[in-house]
Every structure is written in structure tokens, then in C-alpha cells.
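Only one chain is given next, in C-alpha cells, and it is the form predicted on its own.
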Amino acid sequence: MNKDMNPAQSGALAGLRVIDFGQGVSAPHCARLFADYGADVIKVEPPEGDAARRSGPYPGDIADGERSGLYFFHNTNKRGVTCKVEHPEGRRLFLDLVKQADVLIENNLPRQMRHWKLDYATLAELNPQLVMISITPFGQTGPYSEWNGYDLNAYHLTGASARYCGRPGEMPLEHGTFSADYFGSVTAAAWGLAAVFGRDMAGGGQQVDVSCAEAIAAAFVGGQNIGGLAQDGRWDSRTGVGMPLGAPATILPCKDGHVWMLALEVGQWRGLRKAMGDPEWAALDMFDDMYSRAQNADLIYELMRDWLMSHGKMEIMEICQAAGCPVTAVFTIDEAVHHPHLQARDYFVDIEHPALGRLSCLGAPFKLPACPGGPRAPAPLLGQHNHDVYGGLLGLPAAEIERLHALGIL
């Protein structure tokens, strides 16, 4: 790890110096969650910036790079510089940071890479311990290598989409936003974090190979689906909303809006019969198997409607937590961000941005008591630390510094 890092830093990870040569989501929130816990994250941008500036949401929707909200979330503790790496004196500069560098991780295709003369084996000549995290959508090699693609290829090549979003016999929808970026920024955290302490071993540092597909096709496809494949060539396509096994087990309709009604068990089922008062339909022995409810479930959710329409959402998910039963409201955005629990886990950091002004960013997502890590520094403006960094890291003069940025390389 490096000596004269950023003195603002400190953390589980302080002494660490990460590069950040990305764009987007992936690579940068990969970054940031090496930046939460304290190592030194220079995020180099090409002088028209990351691409994320130019993707919003901006306050009252007027678009200005140094306003975006995906921008600000995905780069706060960095530190920013601005390079252009296909001219050759971007590339001398560049290198440098990386001759300096513990790790670096990046998102970029890999023929870009090897056009730009930044692959691995190239780095690795100039910094044998070098880690470097290469986050895309279908991997370093295969056939799907070096097509373009985006969270949602990643996210429908898995076939998850088959299997979980739409409505049985309808066509497959959408998933959420980046699942596939987020699923692989963060297996690319932890296992690039395991290639940085297993130098010793390893002999040096090696490049992470992180698919966001595969990242993906673990997590939503893995287990009982691959599974259920390989055991005896079936799998299960989509179901709607609810779990077609077991009832209670869906999103159901509320005095205030709506919560997710699950009881599987019997014990779940009858903590729930408890909580509605016990209603004598709901003695029948029949429902207290699982599979008789899965049967019955449009007759179960419509003798349950009164009872949800007369009780909000939070009143239900209280009484049937306190009666076993694990149901939860369903909450808004709004209604998250001001929800008492994630308040009182300090998971919302004000936070003092010179172009946005005071807001409000999501804390770090793991909690390490001895080292609490999580925003401190706003994302950085365009170019903001390239004095700090060229010229207090790589010793370059002010006036040369004025000269690169005079020729667009800054």
C-alpha cells in the first residue's frame, strides 16, 4: 500500500490508493465503495467528463454536469482528475498514476482498453502489483466480449428475466434500474478487495474479470432454478406477482396502500389468523397447509380484503410482526428516505456540494463499528483536484499543468 495519500482520508482501508477510470454506475459506485472505508480514489474523467453528468436527474430538471444526481451518489470521497488518454501525453500521465496505484478499475470494453494501450498485460509491466477491476457486461473473453452492452444485455442474457419479471404466459418486462451494474460493482468490491490482500500469495496483483451477467445469473437464477435444471432439465418461467407455492404470498391492497402479505409456515399462518382476529374461515384445517392456500389463493385474498382495507399499511406490518407473521409495508421513495429505522442507522449523510448545495446522499451500505466509513466529501467538480493531484502527487509545475488543460489533454 502507498505512503502519501490524500490526509483527508482514513478508514478500514486508509494507505490504499484506488484509480477510478470509469463511467456510469458499475466502476464508479465499485470505486466508492473502496472510498467509503477510507483509500485514496482518484477518479480520472476525460475532460468532457463522465458520462453520468450528462445523465441526470438534475434539480428542476435542468441538465448541468456538476448537478446530476447519479453522478453525485456514485463519486463522493474522490478525488477528481481530467485526462484524455488517447493523446500521448494523457497516457504518460495516466501511467504515472498508475505506477502509483494499488488498484484500478475500470468498465471499459476491453478492445478499448488494448486500443488505448491500457490493457492489464501492458499495466502490469509498469506496476507488477497492480489489481485490476474490470467491470462489463458479458466479461473479458467469450464470444460476447467485445460487444456493446448495457445493464439490461447483462440482465436479460441470464435468463432472469424469463424466469421473474411479467406475468405468466405474457412477454418478459424489464427489471429494475442497474441491478446488474449494482450486483456487479459490488462482487467486483469484494473480490477485488480479496486479489489486493492475497498479493503476497498470488505473487503479485492479476486482473478481476467481473461479468455483471454472471454477477446476476448467481444471484436471481442461481440455486433452486439452475438447480432444478441440472437435477432434471425443468425450470420455472414467470409467475406474476406473489409466489405460486404458498399463500399468503403476494403484494396485496391496503386502507393506504399496499403491503406484502407472507405466510408461508404455520406458524406464519397462524399469526396472521391471530392478527385478523381470527376469523372463523381461516380455522379451517385445510389452510393450514401451504400448498391448500396456494389452491385457494384468490378465495384467501378476497375473504382477507375487508380486514387490509379497514388498517393501514404500517398498523398491518406492526401487529403481524409482533404476532410472527413476517408482513411488510410497501414503501414509497419518499416514504423510505424518511423512515424512522434507516434514520436512526445513520444511513442519510448531509453533505455540503459547492454546485448543489447541502444534500442529503445514502451512507455506506455496510456498517464496520470499529471503523465507521461512509460519505465525508462531496463528488468532485470537473478537473477539480488536478492541481492536487498532478502537481502534489506527480510533481508536475503549475504552468504545465495550465499547458496540458490549454491543450484539451486536461
Given for the second form:
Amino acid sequence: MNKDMNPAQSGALAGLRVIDFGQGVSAPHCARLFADYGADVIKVEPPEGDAARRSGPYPGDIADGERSGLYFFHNTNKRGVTCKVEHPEGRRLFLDLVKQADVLIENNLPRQMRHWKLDYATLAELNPQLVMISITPFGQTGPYSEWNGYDLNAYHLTGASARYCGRPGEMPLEHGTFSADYFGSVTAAAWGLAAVFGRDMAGGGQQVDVSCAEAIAAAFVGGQNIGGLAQDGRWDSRTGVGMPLGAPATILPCKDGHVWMLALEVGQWRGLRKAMGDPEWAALDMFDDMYSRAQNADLIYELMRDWLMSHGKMEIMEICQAAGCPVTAVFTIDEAVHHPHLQARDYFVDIEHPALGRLSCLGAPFKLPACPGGPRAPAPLLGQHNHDVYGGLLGLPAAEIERLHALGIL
Amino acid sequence: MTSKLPLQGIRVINFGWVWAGPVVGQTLGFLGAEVLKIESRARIDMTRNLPPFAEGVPGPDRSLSNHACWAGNGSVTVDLKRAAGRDLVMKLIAEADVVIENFGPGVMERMGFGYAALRAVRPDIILFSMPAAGLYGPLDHVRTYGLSLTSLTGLDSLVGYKDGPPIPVENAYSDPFAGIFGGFAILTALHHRRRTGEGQHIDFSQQEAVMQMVGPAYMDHALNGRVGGPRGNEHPTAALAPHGVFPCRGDDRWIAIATGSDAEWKALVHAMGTPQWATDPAFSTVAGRLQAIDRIHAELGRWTQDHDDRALAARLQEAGVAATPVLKVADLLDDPHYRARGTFIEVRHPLGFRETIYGAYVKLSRTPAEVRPGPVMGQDNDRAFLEILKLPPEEYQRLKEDRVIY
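Having gone through the form predicted on its own, I am curious about the other one (the form predicted in complex with the partner chain); can you provide its structure?
Full assembly next; the chain just shown is listed first.
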């Protein structure tokens, strides 16, 4: 491939131009999904760079804005420019980019966008076809819309943690990753791309207002709980156990780690018995019913212990799956990476990055056989494509770009 | 200019069952697509029989959680065990743009709905398959439940109290996540079809889609060979401190506090009344705070525990600190923010009762989604067979009497 060519020009979304004016995780990840599938994504960073550049993981834990793993993961296949939008000349450049874009993806607080005079009403006047995807913890409207918030705040505002994760009496837990940001990202990608696809039908562009908290409170927690709460005032809290109404249905320790131990239906329970070598205790008639097993869950988990502690997680998964029982090993990151399944599906891709060298990256999140997607080009260095974009797309002479650079606008 | 929902005119046949597959249909349905879910009284989806039920009366058209999770889908009832039923569905597919399924690999082929067969009746069809671990590979037939699927991605190994064992997430976060994500996947294929006229068979491995969520831990592994583990509510890449959930006054009341900058930390210290412990000069930088995170979190917890969660969050927000109450399910309906945004809506079900489901959880400024109650079994049979397939009424009647349409 010609190295001056934007690498993201084939794929399902080729022909779409996206401006990524986000930082951190949610908006950059959403824009990366567009870039994965061929949209021309231009990432606009403030002169000091996306905040993700100030977060690790860094190789050897040595902080370096060009070597952030967090930044790399969320910004592959994008071109990168810098722009100080609070400066009038910077703002003008940004507006010129937006005029040529189909989509703007951003995750700034609403008041910040208004302060910069980059709110949807202003942008829509310049480009009525623009789809502006705004992903924030709380959304564009409502009493919390002006609140400061991060992924953690959004997640715990949904009911998901208090309902579904942690031991009773101890603090509710998120998932050890940016769960709210990712949920917001994929939600925004789906609804946002629909708004782009249907622009003629809808009669133009529009703003897609995504609250990470609201999406989870609705589609995850609300779906399962809101009807019963409204009708009967019924609600539940976390138990610290996987599924209190059935057993075995929890994560249990084994010889070399943990397994997700699940055997609910009769056939699954019989499969598990067989996998364990038909121990005498498991033959009790009362244990044929998952509810009576649930009532004796602690006892059953104790009785399973010897077998579990004498077998490895992969072996347990293999024997149980072969016996028709849906037990899975709790893969560590390392085990997930090295599992032959993901290798056989070519899930991982190697990418060469000027500062990080050659590194392995998670590949396309889904496979489109007719127009394959996934990361191909590395995340941009800070301002790497200033000349390419401001010169090529906006037609600024090199001297003008230099002048803007000297003024600190780029 | 009239505004129509963006996906108006797109027709979807949805074989999806339980949760993830129906959410794919829901996502497209909320956006204007006509989604016909195929189901049958001959084999009722187990989620249709999940309590609680409307007015406490059990029945496959009265499960409140089912209605919320399936809203946006229509329903066409056909017995797929009957050849005549499969023929009918194939005729509907010939009139459709997209087919969704979340069976295991090979099931669609065995029913005669493999991609090649679908293409024969509709050359540009988009078939969306979302098996647990994809359509091929050594684990292609792995059995999982939604709540354990995440164990194959590494995600479950990250959930738990700091340095403790993994703690299970007690419901399938991956189902709505993958369901909505699937909506995006189908839209990429619709774009491709519009440009090229070509359909395709999307291989959407839920494992691979959900594994996106472990990206940060994956990068630490790729760059440093490190294998992450549970870290409570601490920042996933250890870039911020403090960053956690702290006890408040009352039963199971907590507050989530994250400080994104030194200025926010200063504001927090000031809001606490500048206690002695917080004035340690080492704490003025994030590096210093990360070093002492256990101590800082313990001190913070001692301070928050006598406060009301909501009042404290409001006060901290006044000072510019990112703080939110940790909501329980019980708090969701009355929360002023969700009320203002219409997150949950009361609707009148066609069978006459009122129920509360979630509404359009994304706000589109030009074409707001219209959310109707979850489908009554067979509510779209007339539409499917009389309007779309234009069956003679007597044949339609006969197929119903024969329980092919059932």
C-alpha cells in the first residue's frame, strides 16, 4: 500500500468522514469502530494531546505520551491532528473540518462544548447533514448533565453494581475495566451509524445524545428489573454468588485458577456428575433438582472441592463441555491471548508503531467476509497528520500551517 | 421535509432468542426497521415465562422482563419443526433485508436456513450470526450462558476485590452489550450493501466483541507481559487516585468518587475541610496519591460514612468533584435524572394491562425513537402473511388451523 494513502479507505464504511473530538475511552473507541470498518477518521486533539496519552500502560511503566497503550488501543486507523479550539483561529479550522465531515464523535461535557461554541445548534447551521454523536456519562439533558463524571461514576449510577456485583455488605463493584465507557461506545456506534445511514429518510443530520449511565440503566439493569419494581415494588441486591436460584452456578477455585461452574438443567447436572467420575454424594435424588441444589449450594460446593482442586481449569472445561455441561475456564488475559481458538480465528493483528515498535493488537470485533475490517494502521503520533489534513483536505499552504504551529494553535 | 425514522424501509427477520438476539432486533426496531421475530407456541422462549408477570398472572404474554428486553421486535408465530412453516419463513426472508440468529453454529443450516439457502431466495441478504465464540475455530461449539461467556474473554479475571479471587457478575452484561453492538455490525453491512449491492454473512463472535472491553488490560499484557487481576473499583490503568466507592450513611449506601486531576483532588480536600492527613505534600501529585491509595481510600471512607450519599454527591459536584451516589435498583424509577430523560416509560400492553419498560435510552434530536410494548405472540401474523406474502385468506386460515402458523 502506498504509504501516503490513508490506510482506512477500504471497508464497509469507506467514503464516510468522521471527526473524533474525544478523549479517553468512550468517544475514541466509538470512532475506532468506524475506523475499523473503513471510515476516514480524523482525530482532533488539543495541543497537549488526548488525556489517554497521560495514562498507561506504557512499556516498562515509563510515562511517554507517544507510548501509551490506552491511547494506542483506541486510536488505530486514524489520522491525527492537533487544534486549539479555544483560540479563534483554531476554532475556525475545526469548523472547516466539521463542514467536510459526515460524523462528529465527542465526549466533552455539554457545558464545555457550549463554552467553545461548538454545540450542536452551532455546528448544524454550518453542516445540516452532520451527525453529531455525543457520548457523556450522563447525557446532554437532565439534572446531572452538568455534573463532572468519569466511567466509574456513570457505572455506579445504573444500579448494575449494587444489583449484580460484589458481596452483600461490601462495596459494589465495577468490572475492572471501563465498562460504562464501552457500553456507551457501542451504543453510540449503533445508533449513530443508523442516523448516518438514514440521513435521507430522516431529512438530514442530527445529534445522537448517549448517556453511558442511561444506556446501562435501561438496557441492562432496567430490562431485567424495572417492570417488577414499578408494578410490585420488588427489587433485589447482589448476592456475591453467580445465580442464587440454581446451583452449581458460580465461580469456583480449582487447581490452577478458577472455573465458571454452571450445571442447571438436568442433562447438564448429569454431565457434570459424569465429569466428576460419578461421586456417591451427587447421586442423591434430591440433587436432581436445581432448586434443591441451590438450597444446598454451600454443601455442594464443599463436596466438589476435592475434585476441583485436583484438576486444572482447561481440563475441567474440556471434560465438562464434552459431557454437555456449560462450564468454562476463567481465562486470564494471558490464557485468552494464547488460546488456540482465537489464534485459529486470526483475532490478533501485529501493527508497527513508530514509538512502540511492533506490537500485537486485538483485531476486528466482528468479521465481515465481504469487506474485512479491523486495525491496520497504528494510532497517530501527536499532530502527525497536520500537514496531510490541513494541507490536503483544507488546502492550507505549508507556510500557513507553520504560522499556526508557531502560534501554538496546532 | 418529513422526518422518518432512519431505518424505515428495512425489514428484518429475527430468529434471535433469550436476550442477546432479541436486543439486536430491538436496536434496529427502535431506529425504525420493521423487525419480525420468529417464534412459536410449539416451543416458547423461556424468557417469556420468567416472573414477575403483569398483574401477577403467569403466562407467556405477561413476563415484564421479557417485554422490556424484546420491545422493538414484532412477533410472527411459525412452527419451524414443520416443513410448511419453514417454507413460510423462507418466503418472508425473500422479502427481507436482514436475518438475525443467535443459535450455535450449524443450527440454521440444519433448519434449511444456511446462508447459501438464504441467498438463493434473496441474493443480497445480510445474515447476522452471533454464536458464543464465532462460526469456526476449536471452540466453535462451546456452551456458555451469557453470564459466563465473559470468562472466555479474560474479563471475569479482572472483576473482584483488590488482590482477591474473581467475583461473578450476576447477570449477562454481555447480552445487551453484544446485542446493541450487533446492531452496529448489521449497519456496517447495510452500508456496504448500499455501495456495492452485495450482502454477506456476518460472523459475530460474542467472545471477540466483548473482548474489546479488556483492551486496556490486553495492552498491558502486550507491552509488559503483565497479567491483570481484580482491583476493586480502582482505576483500570492506575492513572487516577483516589478512584473508588465509599460507604455512606444508611443501609447499603455508597458514593463513587473519582479525581481526574490535581485540581479536582484539591477541591475534594477543601470540601472535606482540609483534614490533616490530606495535606501531606506527597498527595499533591497523582503519582504520590497512587502510591498511598490504600491509605487515602481508607481515610476517605471514614469521612464519607457519616454522610448521606445524595447530599454528599451534590455537594462534591458543587465543588467540581466527580461524585455520584451508587444507585440500587430501588432508586431507578424515582431518580430525578432518569425521570427527566424519560429512561423508563409506562406503556399500555395490547392485552390491556399497564407495564413499565425502558424507553429510547438514546436521544435522537430529529427522529426520536418511538417505543411500543414488547410483542404479543403472533401480533404481526396478519401483516406478515396477508400484507407481505399476500396469502389468500383461506390459506392463511388453514395454516393457522393446522398449527403451522402457531
